[in-house]
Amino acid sequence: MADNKKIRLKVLRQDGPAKSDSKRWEEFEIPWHPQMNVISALMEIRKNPHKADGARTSPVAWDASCLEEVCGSCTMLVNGKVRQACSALIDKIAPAGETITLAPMTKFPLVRDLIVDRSRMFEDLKKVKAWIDLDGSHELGPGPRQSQENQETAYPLSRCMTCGCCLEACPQVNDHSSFVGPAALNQVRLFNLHPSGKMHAAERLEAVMGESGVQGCGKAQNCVVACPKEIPLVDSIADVSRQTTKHMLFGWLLK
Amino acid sequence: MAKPTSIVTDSGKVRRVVVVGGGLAGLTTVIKLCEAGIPVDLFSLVPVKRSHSVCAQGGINASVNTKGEGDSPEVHLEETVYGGDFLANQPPVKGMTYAAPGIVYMLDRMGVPFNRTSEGLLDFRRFGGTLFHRTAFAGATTGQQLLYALDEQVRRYETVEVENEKGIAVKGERMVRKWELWDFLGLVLDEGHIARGIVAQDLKSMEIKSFPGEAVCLATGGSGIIFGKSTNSVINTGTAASAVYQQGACYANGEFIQVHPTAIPGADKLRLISESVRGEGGRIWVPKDAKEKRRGKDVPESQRDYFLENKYPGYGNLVPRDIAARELFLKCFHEGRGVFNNKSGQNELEVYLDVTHLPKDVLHKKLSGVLEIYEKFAGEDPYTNPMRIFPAVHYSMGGLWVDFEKSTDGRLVVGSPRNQATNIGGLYAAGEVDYAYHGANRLGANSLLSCIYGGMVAGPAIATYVKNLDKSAFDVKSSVFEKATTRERERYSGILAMNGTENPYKLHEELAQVMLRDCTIERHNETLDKVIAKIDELEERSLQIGVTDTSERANQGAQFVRHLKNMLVLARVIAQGARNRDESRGAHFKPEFKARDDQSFLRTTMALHEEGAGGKSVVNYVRGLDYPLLGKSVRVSDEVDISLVKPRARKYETAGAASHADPPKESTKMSARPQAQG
Ligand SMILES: Cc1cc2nc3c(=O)[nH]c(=O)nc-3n(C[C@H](O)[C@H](O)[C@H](O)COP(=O)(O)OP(=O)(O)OC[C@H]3O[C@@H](n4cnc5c(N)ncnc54)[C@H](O)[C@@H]3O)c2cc1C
């Protein structure tokens, strides 16, 4: 029963993005309790926030809301690997009581120890143009009618919760590259594919021509390997690669 | 002063309003805002992407009868009036299901990927509380959908420009700016009680600021936090609307709140498998035999005891959430029925919950996004073995109470500035945090419905107020401002210091904990008093506390102790109104009283703020009070608009009883045994 298993946290905190001299690992010992998860974790911790070895500091900050891996929020490299923190269970990743590491994503900017800036996914969003250009909210009757096939295409495109799993997975999003990631551009297969979106595809189409859309893809394949709700990307980027190519060759003809 | 006319003031600032939460209900409100010409400063505690409204699973209703079973917008204002236990008002309602198969058309047009019949139309299926194919999903991860495709609109309004009323653009000026991770600490009011304005603070820098807005809407959402675990996000602590409430808005019906009856537990929260997991022919079930010691998918089915299909013939596993919840606690708790464990050698407080008899490409087409949690989180596969659930803390049908103007044909007055309007000037409120239109209980898939509507009603309310202000927040005195951002401050620094020895989260932990126990599914007047010492004193140690961070940077333990001492104001008015409470209704259920008494509590019960001795909160609960709305009073009381729909008992044993309408044909069939094919 729950006799005094514990497990260990090892946390990667630093206390802002000027104070790299603060930057440390700091160890917890945590009562182990069943069904627990990181963020089961890290309440504990804040319950009580001492280190492992006694010394009082200040809990752990981290980003959290909905918990059932639906809302993107609690991102981070748990054990060095990119995912959700609240589908992390305990007794999954640290079976024999190993300990677990926990850091902050390395591709966004530094809010504090766990926390990161992701406000560029949601500024690309912009870029990329993805919404349909709605007439207005007043009421014209049924949208568009749609295959089964094409609704069972988009849903799974559309449950991208913009989490960043996929863009700090990727080796081609870093300092020196412009690339918007793969999360943008399954954006533009989903509105593309969409019987009203379509009738803007070239907008978003050239908004992600050239090194910072599809061409900075270097075909690593790992977004597909870490995307929590196992969206195809490198399957939406093709596509919209290809659609890229078809406008760039026929787009002007047919202006 | 003359009454401004044009959203660019004299000195070149935009008048805006501000939207605070970016749920549905707040998305909703700023996209009818901006079609009204009308820029906003959008608020919220997460990236509004992120916000509660993405867990919602099953589905929205409309009652667009594709099916042709005869359904319409008026069984669906019967069925949510009966199952709400006549407590709600009825114009709001009947305003709500009339727009609901508009709502959804306008979703399908922002482009959800709504699930299709084979025809290319949108596929319905069932839930609680009816009999008919009602409910539009996407998957079962509806809400999320629905929040993408607003989010995806409001996102649309951040690169368009604001127009003066010559039609020319104001320099840098956007239709909406967020102000995402920030706090809402409460409004600026002037001199007159009205809402100016609000203070919010900057959860990364930590910095506190006043916003002024030429009006308010809350969309902050539920409260369900402060029943520790539940279904709901962490971040629904309910702090905005107990602000709010400190500051004077009346806060209505808070004593209902919906216990789900099918959720799965987990060390940090209770996660829910939706109630379309049975519209879709899932039964509910407990071994004939308490001692039952194999795994559920071993039980024969002459050895199953389904018993919701047993006692409600009529509805079956899909009978309203409060009744299913109660039989539920009934089985596990008073007869000791759950699922036995071997293990512990004691009958659990669970159930089963069994999709294994449908079709694994139906259960894969439509409910995925559930079972996938269910597998991740339980550790089990759902398709072969009966989930085991149960009951959880869900939402919440009280909330700010709010007026409506009523049409003559019984809805509402489209655009009328009463609609949604709080008793604060220039406060409005749509979405969980208000709460007008499920009663004493809720009916699956009408919250995503509520939400949207009551932006959509909310959004033209509050355009018609902005339009006849005699004076913009704008003219209002800078000090007026500076004295709210100098009251948060102080507050904020004051929680900074406090030094002494108890726990935020354990004191939090005891909240939940009473409050779970003993303030959900029956309530007993006399614990229900032990609720409110606790509470006393769970008030008094809350001076006591000792900040365990002092960082000026993200600091969430500061934050919480703010949202905690807000907690705690809410739960005693949810707690003092159940105790006030003396009959059982909906959700709120009393084995003392165990009848409904409309003679003396078909009310609403409307509470008031008042700042008691020694940092204590006291409830005051009215019949009724004046409001001011643009320089004129209203007076409003506790009676509800029963005008439409008359009071009955319900009876959910009997197919077809919550409406008139003829219930479907293969209704009865259905519940008694539900098909494989929804
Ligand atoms: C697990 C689950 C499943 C559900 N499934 C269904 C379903 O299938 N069908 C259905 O009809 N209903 C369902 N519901 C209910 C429904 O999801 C909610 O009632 C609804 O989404 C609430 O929407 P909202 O817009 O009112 O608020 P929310 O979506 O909760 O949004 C609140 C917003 O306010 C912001 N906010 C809150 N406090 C502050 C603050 N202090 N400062 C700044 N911003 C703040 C938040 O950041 C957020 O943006 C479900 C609920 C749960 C928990």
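Positions refer to the first chain, counted from 1. Everything numeric in this text was worked out from a predicted model, so none of it was measured. Each form is matched to the other, and the largest set of C-alpha atoms that superpose within 1.5 Å is called the rigid core. Compared with the form predicted alone:
- Core-superposed comparison between these two forms: the CA of P144 exceeds or equals a 2 Å shift.
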Given for the second form:
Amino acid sequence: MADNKKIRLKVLRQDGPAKSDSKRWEEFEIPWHPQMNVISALMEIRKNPHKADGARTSPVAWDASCLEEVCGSCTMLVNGKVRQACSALIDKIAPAGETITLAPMTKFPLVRDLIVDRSRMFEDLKKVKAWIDLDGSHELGPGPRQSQENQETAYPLSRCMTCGCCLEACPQVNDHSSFVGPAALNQVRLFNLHPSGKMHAAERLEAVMGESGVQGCGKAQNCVVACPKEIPLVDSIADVSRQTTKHMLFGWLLK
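Could you output the structure for the form predicted alone, given that the previous block was the form predicted in complex with its partner chain?
Keep in mind that what follows is only the chain, not its partners or any molecules around it.
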């Protein structure tokens, strides 16, 4: 009967970021409820933190905020695939009652259990000047109009929630590479498209012209597959690559 149905989760745990905090797998068995997602399953564990063998343990630590696949904070590996835990429905990821495995992302520093530190993404946004500068607080008059075509191109790019899925899926993002990743390059394209953002297009392009920039992309295209918002990341990287080439050849004319 549905009332007696159980869910089994296998969670990769680590008490802290230090190497002395060893990793371990813990298994949990909780009651099934209709329309459960991974977050609600973790909340069920938190109510009564006992492992499947009955031994008491500490509650699993995870990160979440909006629960609407908007904030990006609950990104983790669910059954080995990077995705948001809030949109991972139990009945879809384990329709036959299979054990669900949960693990933290591997491309970011671990904080504890399923929580990672995504600060590198925010630092990369600073590097590429991912914002529109305003010259003081005085009245500047109406800004340049944004065409309908420009808006239609820019909107999909603006859906990025800095979740980290693209970096996790990218083989070029690793301990031996300084590649900024697809998310930051997508933001270069987005803000260079904006009529006001074009004022600082050269600065953004120069920020991604080194080894850590667009040259670091290996064209694996894993990012566009992993992106939960279906952002055309490959198109963005190709567009930024063309922009940097033009800037390298003809940018001196604008100085």
